[in-house]
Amino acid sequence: MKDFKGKILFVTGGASGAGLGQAKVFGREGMKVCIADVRQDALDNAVNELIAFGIKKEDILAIKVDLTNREEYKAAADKVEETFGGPPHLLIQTAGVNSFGPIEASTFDDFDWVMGVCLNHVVNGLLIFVPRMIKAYAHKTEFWVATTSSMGAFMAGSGTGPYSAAKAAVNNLMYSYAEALRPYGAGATVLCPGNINSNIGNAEKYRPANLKNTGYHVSEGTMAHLRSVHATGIDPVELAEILKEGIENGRIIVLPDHTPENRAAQLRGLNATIEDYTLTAAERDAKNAERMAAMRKMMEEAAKKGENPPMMWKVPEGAEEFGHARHDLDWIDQARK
């Protein structure tokens, strides 16, 4: 998809972070911008930001919607068609949440919340919008679906089990849609960034009341830690520019590095982790020891040259138990709570 001007964009999680960055970049290309989010105050602020970015107010539609609620999502889809005369030409599903803790401490609420937003909302959008998009645009004009996933989709995370599982599923979904949509003159892209300067560090504040029973240790301190980590992430507009380049060139996977050599190196490193799962426990331990020794040597050599070591985040006060389980869970190893 190369021609964006005058076409319709629908972005979930569009009120902040990566989603707002996408709304800005594609809106600047002349698209009519629909942003969907569950937070009305954030939507109001986002509209003002989009106008300040140079997007006309009449080309912006902000919709408050719970994307895990299919009826609300369908109503939002209807609103897009009523306002702009058709379904989106470009659907980008970026809304996401995360919480950190040992997977063995997870509750049903932890899985239902994280997978509900990170996976089920993507399924909802695809099933609601794609048939409409095919009917309206197949063999007539370009259209595309994209999802913001994560580098976490390629790796296991014992401290981010629901999130990693959801993102792995999202990637696989987009591979399938990339193949399925090609005969209609369309395609699919999955964006897999690492750290983004976004609002996801505050996600726990917006966890629904009926899904509050978490097995993880959550506090103002742990959220402050996440905010400090994400503050160092890639700028959302820069990331959106990378996504745009990927869509323009028909990439199925977009990593946050334009350099082919770096992309290949990233994937080799991620694939090596999966390959290690085929080894015996003793073989894996030996490889991990080699990697740790190589890292120590690299840091020692950097110190001798007066170079700064890799940046480490300072853990804010009250965040020492970040990623730990609740104290009252009696089956959890003491070191993990």
Given for the second form:
Protein chains: 2
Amino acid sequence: MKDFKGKILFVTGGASGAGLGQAKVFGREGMKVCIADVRQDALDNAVNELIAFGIKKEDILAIKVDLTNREEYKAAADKVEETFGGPPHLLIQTAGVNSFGPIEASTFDDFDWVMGVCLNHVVNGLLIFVPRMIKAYAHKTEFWVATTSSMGAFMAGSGTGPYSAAKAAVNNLMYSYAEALRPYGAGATVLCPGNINSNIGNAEKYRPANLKNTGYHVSEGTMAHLRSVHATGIDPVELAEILKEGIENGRIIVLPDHTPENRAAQLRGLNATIEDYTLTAAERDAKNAERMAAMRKMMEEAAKKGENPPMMWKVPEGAEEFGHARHDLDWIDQARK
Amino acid sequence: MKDFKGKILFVTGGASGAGLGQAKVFGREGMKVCIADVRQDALDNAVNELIAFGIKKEDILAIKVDLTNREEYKAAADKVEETFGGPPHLLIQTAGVNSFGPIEASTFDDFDWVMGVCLNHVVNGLLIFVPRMIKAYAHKTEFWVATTSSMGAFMAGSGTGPYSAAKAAVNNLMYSYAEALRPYGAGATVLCPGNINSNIGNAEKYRPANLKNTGYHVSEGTMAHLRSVHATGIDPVELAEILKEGIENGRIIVLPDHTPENRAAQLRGLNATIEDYTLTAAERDAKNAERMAAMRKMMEEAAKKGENPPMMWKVPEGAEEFGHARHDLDWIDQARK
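For comparison with the form predicted alone, kindly provide the form predicted in complex with a further copy of the same chain.
Whole complex next, starting from this chain.
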């Protein structure tokens, strides 16, 4: 999809972070911008930010909606058509939440909440919008579906179990839609970033009242640690520009590396680990020992040059390390987890 | 996990197909065998088959249970403990259903049914059993969780959308559990077969009454076509033996190729397609044209030698091709789909 001007964008999680970045970047291309989010205060703020970014007020539609509720989501889709005269040409589903802790500590509430937002809302949007988009635009006007997934889709997530599983499902879904939509003159793209400078670190504050029974240790302190990690992530507008290049050129997977030539190699590296899962435990252990030795060497050399080791996320003053189990779970190896 | 004798197996979908094959193979190793399934008639038949296979009647427990219902699943877990004195040492979740059709024709019922059985039942079992297994066996006795997924987990599924997405999620979950359980002296294995000689072709007959609104064209004829395809699949006992080797040697992914050395290469081939998704559409098209040319050449050479082209699934006399959209869906490109 190359031409965005005058067309309609619908972006979930559009009130902040990656979603707001996408609203800005595609709004700047001249799209009419619908942002859908569960947070009214963030929506109000986002509208002001979009206007300050140069997008006309009449081209912005902010919809408060629980995207995991299919009836609410359908009503939001109707609202878009009423307001702008048709379904979106570009659907970007970016709303996401996460919660960190040992997968074996997970509760049904942890799975229901994280998979509800990260996977089910994506299914909802695809099933609600794609038939409308095909009917309105197939073979006439370019249209596209995109989703913000995660590099977590390509990796084990023993500390982010429901999130990684949801993202793996979402990636696979988007591959299927990419293949399916091509005969209609359309396509699909899944954005797989690592760390984004977003508000996802505050997600626990929006966990619904009926899904509060987490198996993870969550506190104001763990959220502060998470926020400090996300603050080092990629800028949402920069990320949205990378997504735009991917959509323009029909990429199905977009990894956040700025140099497109590096991306297949990056994915190749992640997949190599998965391919090793076909090996016996003894064979994997031998390979991992080699990798650890190489990593230690790299870190020692970096230390000699006075560089910091990569990816060391310090717990800020007054914060608490995220990713642990709730302390009262008696089956958890609390010393290690 | 090397030692199965006297330990407890719980296998979902155990009343037929892949699950029954697993019950037979691990039962023959001396395990107490619990088979859980939603089909009472199939359970009765399976008990007889297991006895005929040489497994003692008192070592068999058949439980009729809707595995997507968490309360029922919990009750089944309690029953195992009451009957055999502890939770399973080996949990194999194999129950699965599938329905074929263009992903853009899918309804919420299609997703809810297929993902409910293929993904949610797996989550249910892991959340219900793993804490019990850790409490009972960690650092004392070997225990293991396994799931029957699919090679579909590694591929786009534009004609098997909900199924492939569910399987991708399940694979990722199992990688997470493999990593998470190792400190407890346990592990996880995900079996990823292609075609199995099972009864999954009849799955539509067991679709719950409240999820009947499919977007796919389903008939007795399409089920007959599907059955003819599955009849050419791997034998369930043979497949279970391949899984056993994987569990014994701590493999996380088990592909059905008999030669373990071939499997990483097989997965490498599947992943190469996914890595190409990072390319532009034009770059992918060029690569695909090369692949198609090579494939055509291979098929021409096979034809010259009088061999049948591989993977041609003919529609049997009186059957109807599966995989199409429901004919009344007006957004579907019916000529191509």
